[in-house]
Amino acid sequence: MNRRGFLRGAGALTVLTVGGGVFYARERGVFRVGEGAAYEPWQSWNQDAAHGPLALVRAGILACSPHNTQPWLFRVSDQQIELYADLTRTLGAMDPYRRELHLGLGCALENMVLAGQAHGYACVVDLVPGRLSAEVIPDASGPVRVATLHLQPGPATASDLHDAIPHRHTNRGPYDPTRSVGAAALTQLRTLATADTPGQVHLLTTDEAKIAFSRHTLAATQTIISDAAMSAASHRWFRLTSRASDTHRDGVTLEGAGLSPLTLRLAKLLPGLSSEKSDAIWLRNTREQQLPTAAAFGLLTVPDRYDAQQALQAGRLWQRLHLRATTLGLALQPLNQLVEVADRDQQLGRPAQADQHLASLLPAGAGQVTFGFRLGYPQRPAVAVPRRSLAQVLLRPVPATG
């Protein structure tokens, strides 16, 4: 925020605190910061009241997810727990394929899988096999099956990242310029493909590459913003203000958004933004903050992006990394607006100009890119953001014991 910018907001902050400014301030949640119902999930997920399978579901809601959409719905028994995608909330021309949709889909598969494993499970995965298609699905409101956890009795072990589920958060704030990722750290994020989670983690480290993901990345931002349909798709999950957080208990919120605690507060106290004020901050922010302050950059890649079981997959390695991260004290932060527009050439049948960017940026052989990422050690730490409740998630029947 520049001088001029900043005194005008004082100002505005000076003559809402008199004549019942105060009291519009407390409904716009200026003084509120992770409070109330929507953030309850964070602090009972793993409450000795969940036992039995729905633990895992308490899990699995704090994934991540594009646009925190949280596009999952669960059928839950006691011997297995159904995993559903929720075609009502798609991000629309922004992941025209659900590609996105199914990755946020996966983390909440890895959540599960490591409750599973803390609370006395041997779980074992079958994911749904399909190609994503730009296609228009029939009865788009119904939910769609895309895995199947089946629950057998097994020893309770625990694990580091099983821990991290409740502090591991998205920070879309600045990172520290100075302090690079050191080589052991590196190593662990790079290493976390399995057989369950398969995939490469390619990261960007020299200046060369950095310079180049950003450039790249800075010019699909403008083409995403640039694209109206692209802008209206990503707008209609923003939540300005708490009331809107507390309604949806998704989205993207001013809380999540980055930040400083002076700049988050005028922010609440301003009228809506508009989605073309909106996609200037997101640009700008993109520019001066999130890629110059980043230490190193990050990109995914499997086979086959359009294969369901694959996005899932990577989906599942997106949250791992993320959770390593957490564990060793770095931030982490998406950023697919190359993978996007990638995904938005093909389905216009433009020519796949931010594919040849994304593969520029790796050796050859090395796939297709699904997910791309900043990474570096925080100058503020993140927040929580909303999420639904276990009963709007749940498809019944539930399970007897939970």
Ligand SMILES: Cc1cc2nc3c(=O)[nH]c(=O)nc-3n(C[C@H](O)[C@H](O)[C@H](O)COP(=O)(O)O)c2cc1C
Second form
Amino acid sequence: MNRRGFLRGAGALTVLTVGGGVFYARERGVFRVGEGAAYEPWQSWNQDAAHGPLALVRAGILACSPHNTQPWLFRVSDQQIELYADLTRTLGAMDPYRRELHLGLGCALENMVLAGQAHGYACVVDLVPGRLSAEVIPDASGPVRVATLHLQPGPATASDLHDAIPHRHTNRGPYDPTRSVGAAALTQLRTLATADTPGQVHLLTTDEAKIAFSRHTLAATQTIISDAAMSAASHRWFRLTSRASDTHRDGVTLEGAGLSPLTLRLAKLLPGLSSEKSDAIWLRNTREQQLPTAAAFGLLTVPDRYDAQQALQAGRLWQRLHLRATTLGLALQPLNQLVEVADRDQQLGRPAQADQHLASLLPAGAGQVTFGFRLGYPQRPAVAVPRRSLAQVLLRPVPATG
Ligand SMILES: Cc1cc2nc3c(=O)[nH]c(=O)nc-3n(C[C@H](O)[C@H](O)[C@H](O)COP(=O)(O)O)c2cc1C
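For the form predicted in complex with the named molecule instead of the form predicted alone, what are the coordinates?
Let's see the whole complex now, leading with the same chain.
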């Protein structure tokens, strides 16, 4: 929000308060942050410990997902949990290959495996192989299975990563620009990728690399907002009033935008933001708040960005990294503009310029970038954003045969 918009908002607040507008403000959820049924999954996530596999699903739905689309469905039995992609919950032109959708499903898998370990299951994860393509799949084609967790009895092993699940939130606010991240914490993040998974973590900590990442990310943000189809696809998932976020229980909310408490209240009072205005705010926040206050940036690479299993594994790695960062008191925010433009270049047959920019940030042979992010120490805590209920994401069990 610019100064003029802010003053207009402040004026509106005064008028509303004097003119009985407190009622209106309440209606718009101005004084409400993180309350109501849409936030209940953050409270009840660990209450099914005695009720078998559902405890794993409750942890799964708290995972990160692109634009909070929560593109998951689960079919649960005592022996296994099948994870399905809900292809009605895609990001369209922002994610034409459904690569980010697969990353989000991988995030849910990681939370489920951690919950399984905590609740006495040894999970064997079976990923469905496949190639990600930009083919349009009709909504009516139904959910597609991407993975199965086979549940076997195992020792119940508590872990700090499992305990961090309800505390992990994407932080889009300013980070402390005076505080760098120590070598020990950076090493913990860098070494999260294990030898048996294809994903790698690369951290950009030098001024030169940070400036290059910032410059390219800003240009990619500009490309996205100049692309009407990408902008519309993104805006479709914005939930800018309390009523919208309470009803849908998904998407990008004002609370999650990293605004200061006062600006947040004013933004809630203003009439709905057009996609042009919210794009302009996004560009300004990226340029003035998110890029310059980051202590470092990071990139996740895989050998093949369009391999379905590798996308799921990269999602698992991101979720684990965010949970580890949470235990270290660090704030994280995905910044995927460059990879999103690389997908779009590929889909439209344009020169692979975003890909060249990504490659220029890494040593030769590092693989293909599938995820970008920033990190630092937070100036403000991040907040929980809505989740759909367990009932909304469970598929009916497979009918018994015979
Ligand atoms: C594949 C993927 C890409 C994402 N890209 C971005 C991004 O570019 N910018 C951003 O602010 N958040 C991004 N996010 C974060 C989601 O918007 C966030 O996880 C979602 O809104 C739910 O919020 P939570 O992480 O606080 O639970 C991404 C998440 C995933 C899984």
